[in-house]
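The form predicted on its own is given below as one chain in structure tokens.
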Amino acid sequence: MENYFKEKRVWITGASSGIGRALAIAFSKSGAICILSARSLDGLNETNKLTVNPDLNMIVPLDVTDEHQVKEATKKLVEIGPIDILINNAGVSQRSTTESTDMSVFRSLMEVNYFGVVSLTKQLLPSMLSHSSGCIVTISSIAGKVGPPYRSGYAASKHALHGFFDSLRSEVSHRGVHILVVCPGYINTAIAHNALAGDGQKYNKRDDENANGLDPDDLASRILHAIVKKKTEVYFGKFEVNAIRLKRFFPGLLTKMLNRKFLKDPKK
């Protein structure tokens, strides 16, 4: 895996924590060169200070919902070269009850998950055809294939993700970009604290679900593994990844056993 890593150029969005930093180190590991944007400069140069050739990487702060700053960023990218794969993570959860929640959380979340994403998508689409060749990776959840409570607007960001990227899929494939959706499960990250409340402000709580989940250097292993097995959708985590095959095959028991989780934990 490390051959085919090496040298590509490959350009990590929310890479400041959590699943980006990781992607980030096991990237440079496999002998990759890291372009890393989010919004925390200081964030970035910790995460590039974990990786294996710093002086390689590049650093681009940028704010995925400005779409003056995507346009920017790509176009001096670009200039300098290919960009070999792109990683879709910049994101942000929430955890507050559909009735609690204000519209503008709603806007915000698909902003962020959805519009952000499809910004930058665009942007860089034209140069990977151009070149034919690139992989275009987006980090969905198993919210986008299964709305759990608390999560109403973040599930429905990550449910539009799959159907953009079914349509991008049919089609560039033929034409040498490979789209890959990734959906993790839970990823024992800080992703409950950063994630938004009913009113918009931080939650800034444990989540217990997500600290007992899927440590995110495996998932970064993982999802590596999947890039070079040209996987279109994978699913990782652990038990709750279940949710997705009941939902296809026993809809009403995930409902009550979904609705019997809220009943239980209703304080958020």
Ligand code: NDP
Given for the second form:
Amino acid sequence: MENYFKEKRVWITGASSGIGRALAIAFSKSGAICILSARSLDGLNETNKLTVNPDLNMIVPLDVTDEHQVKEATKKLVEIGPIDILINNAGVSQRSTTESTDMSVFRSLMEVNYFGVVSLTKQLLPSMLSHSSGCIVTISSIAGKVGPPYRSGYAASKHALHGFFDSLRSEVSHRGVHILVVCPGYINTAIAHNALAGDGQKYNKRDDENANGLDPDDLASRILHAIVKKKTEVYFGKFEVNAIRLKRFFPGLLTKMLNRKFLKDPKK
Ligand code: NDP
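Switch from the form predicted on its own, shown above, to the form predicted together with the named molecule and output its structure.
Below: every chain and molecule of the assembly, starting with the one above.
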């Protein structure tokens, strides 16, 4: 991995906290130049301070649901030089049953987690294709392969990414652009606090599953490794990763296990 990322320009969305922050630190340690995006300027500045080369990085505040902002930011960054790696990491989760969730929440989850990713990918793709090089990494979830309780809108938005990127990969991988989709299990970040409740308010509570999950720095180093190895889809987590195999080979058993999980924790 040594030197692979040296002086590569890596654009990370959702870089103001959690996994995006851990990725920025990991990339900077590997010699990359990071472009840090999210809505919170304070959060981005905080992340930048934690990198090894804050003066080389760029901070580009951005709401991925705002197509105009995405277009302008991409135009300016590409004028400076090619972006080698795009990390579509910005995302928001959900903690609510389907029947208690407003339609507006289903739409917001789709706007951030799916359309935000499509919009940025589409803006940057022509530049990558014109150089016949580049890598687009998207942070999906185990919930992008298996629908757990309280996540129907979130799981749908993450499942949608797989269809989009499988198709895109079939269009561009022979033209020099590498597509990687990462499915993390539970990671110890503020994702539950920032998740949407059924009424669209922040859930604002801790989840034991996330608190006991994988460390974001550990996840980040596995993601860098997967990029170097030119993987197409990877699953990183603890026991929950087994849900993917269970769904494939024993779907009835998985449903029973998820029903039990729902009954044990019906408070959401
Ligand atoms: P955090 O809540 O810590 O981080 C989410 C990031 O997304 C923040 O930097 C936030 O920044 C940014 N973001 C949210 N909405 C927007 C928006 N409209 N425009 C731009 N940026 C936005 O959670 P994680 O770090 O855990 O999540 C990162 C990714 O990993 C997400 O896609 C999530 O779905 C995925 N994931 C996380 C798992 C976990 O267990 N933690 C498991 C599986 C997948 P700001 O508010 O400043 O805009």
